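Just one chain is shown here, as structure tokens, and it is the form predicted on its own.
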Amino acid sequence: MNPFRYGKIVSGQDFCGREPLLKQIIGYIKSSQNIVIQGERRIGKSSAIYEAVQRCKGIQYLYMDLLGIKSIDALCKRILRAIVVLEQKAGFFDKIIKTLSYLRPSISVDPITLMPTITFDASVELKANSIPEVLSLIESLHKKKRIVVVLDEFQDILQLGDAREALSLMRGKIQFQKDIPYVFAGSIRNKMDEIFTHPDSPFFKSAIPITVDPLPYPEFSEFLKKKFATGKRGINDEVLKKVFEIAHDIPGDIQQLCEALWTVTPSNSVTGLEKLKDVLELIFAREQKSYENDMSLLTDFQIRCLLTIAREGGNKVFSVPFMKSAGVNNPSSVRRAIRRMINLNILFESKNEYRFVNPFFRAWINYRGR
């Protein structure tokens, strides 16, 4: 069976190292202190946290995740279903039904999962001055059992119209939760510091920043070694140095190149640079049409803008020599079309630098350039 798990939450056996990482947010948990928790896609920030739980005994996982969120009523309702998963026994279900009456909720059992669901009435939507009464049932919950909350990708919360109104009362409410701790898990430094860092904003120095950096080289490159070894492969240091280099350190990635890897390599062998060609292919092969449907979505200035980072990098992309190499002639022009990208959840910047949210899409370019 292939050990290599990408996508998922990971923990136990399958989660490396981060030791100091973990006390650290072990500690925050226990005191009831409130922490925000930035990094790139898929460094694994929710596996961190998710593991410092499971090593909190007696304090439970409150989990929302808030990506692509564009209103408050889908806020509210994500919350609630949230707080369906975690509490199953009927007498909460009575509350919430009691509390949200209005709403006309319906709580079932998916027979697929056997987890319990929650629908709402879609014809009522909920507005801003329901978030106070539907973070009441957060403390309601506290009150039975120790939980921690956490709020994944909290960034996305600036996309909807209202947003310092809902990030106010969020706020309000949160302050005097003083024994539940939060945990705000954000992927897009910029959107978080504005929200966390601004003077203006409600949630100012609200909560204590942790960064969650790539693994160091050789933890991480020991842990997969012995994942290799499981099915009787080998692979030396030369191609986990170029898996590291081509997936730009981010765990996820470097697992999903493992696990390609795995893939096209039998057992009792070596895996050498050779394979490499197979495995991007294989990669290529089963994003393709996830790749052909981002290009879709752009003009043929965007386009040219694309392929000259692929090619180029993101460093210098306002440069008299990028705007050659790409046979543009306006910086404002390449500014719209990078912020373009941005938009559709292509390109991110990073220290200056605009790279691929998906290092395998500029690959694919670069291949297919070929």
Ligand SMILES: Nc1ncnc2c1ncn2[C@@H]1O[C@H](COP(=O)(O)OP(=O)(O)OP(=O)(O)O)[C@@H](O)[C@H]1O
Second form
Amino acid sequence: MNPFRYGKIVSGQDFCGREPLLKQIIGYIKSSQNIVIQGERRIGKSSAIYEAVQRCKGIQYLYMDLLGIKSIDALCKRILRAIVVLEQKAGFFDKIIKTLSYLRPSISVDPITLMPTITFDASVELKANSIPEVLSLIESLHKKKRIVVVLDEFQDILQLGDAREALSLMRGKIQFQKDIPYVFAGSIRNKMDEIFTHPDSPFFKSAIPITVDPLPYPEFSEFLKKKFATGKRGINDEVLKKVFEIAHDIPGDIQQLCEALWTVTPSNSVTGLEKLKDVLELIFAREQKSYENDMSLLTDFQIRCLLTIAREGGNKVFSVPFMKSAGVNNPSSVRRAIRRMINLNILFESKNEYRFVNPFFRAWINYRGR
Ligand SMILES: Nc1ncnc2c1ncn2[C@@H]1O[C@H](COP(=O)(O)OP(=O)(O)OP(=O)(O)O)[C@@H](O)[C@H]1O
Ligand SMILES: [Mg+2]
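Could you output the structure for the form predicted in complex with the named molecule, given that the previous block was the form predicted on its own?
Next comes the full complex, this chain leading.
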């Protein structure tokens, strides 16, 4: 069986290294200190939190993913659903039903997954004043068992029209829950910064920041080599270094490449550099539809900018040579084009450089261009 995992949380045997980071997170959770975990996409934020909580004996994990939330109603309901999943005992359900009786909640067990689910009267929309109420339920839950509250993709709160009000109501409640550790995690660095480091934000300096960096090459490459060896496949440093380079050191993308490398390499053989072409072609075949879909959303001008970034990199996009190469002459229209591609989640900004969210999309553009 292919031993490489990507696109989801990894833990236990599939989790590599990060001992100092885990120790740090565990320490903060045990001392009920709120933390904010940031890092690039697919670097391993959610996995590090999950692994750390697994190692905190006696502390349970109340996990909410706020990805894509569009309203306070959705926010509250995600929190409530997480509470219901964690707390499956009838006594606590009674409390939820009582507190939120105006929503006519009903709790049932999903016949397929056997997980409890909560549904509300769809005609009632939860408003901002429900936020403190919902967070109070977390408090009641914590009185019965120790929990750590994880709010993943927390930056998406900023998408709410009334984000500020939501944030200040949350902050108002959370600051008094001194013995409940909250972990906020988010990928889009600038937006997370806005929430935690902007003096006007209700969450200003409310949690200790922790950055998740790429896994160091020596540790991660050993881990990957062992995985290849489980299927009698060899891989040398020359190939692995290239894999890290293509993936910009992002663990999720490295594992995706290794998954494909495994697929194109028969057992009892050693993978060489020549396999990388097959690997990328395999990934392109799997992902091409989504690249084409992304391209179809762009104007000709935006596509010209994108192709130039793919070819020349995105650190000098307002320079004369870049604009010449892209066939454009106005820096402010380049800026607008890039903004749009950031909004579409095609590009992101990192250390004054615009990069592809998906490194394989970039590789595909350059491959196709030849
Ligand atoms: N410690 C690790 N050991 C091995 N692989 C890892 C590790 N951390 C991350 N990965 C790889 O990266 C992938 C993404 O991990 P995870 O979902 O934890 O990252 P994330 O930063 O939360 O991503 P996102 O920004 O998409 O939420 C995993 O599926 C796995 O392939
Ligand atoms: Mg994540």
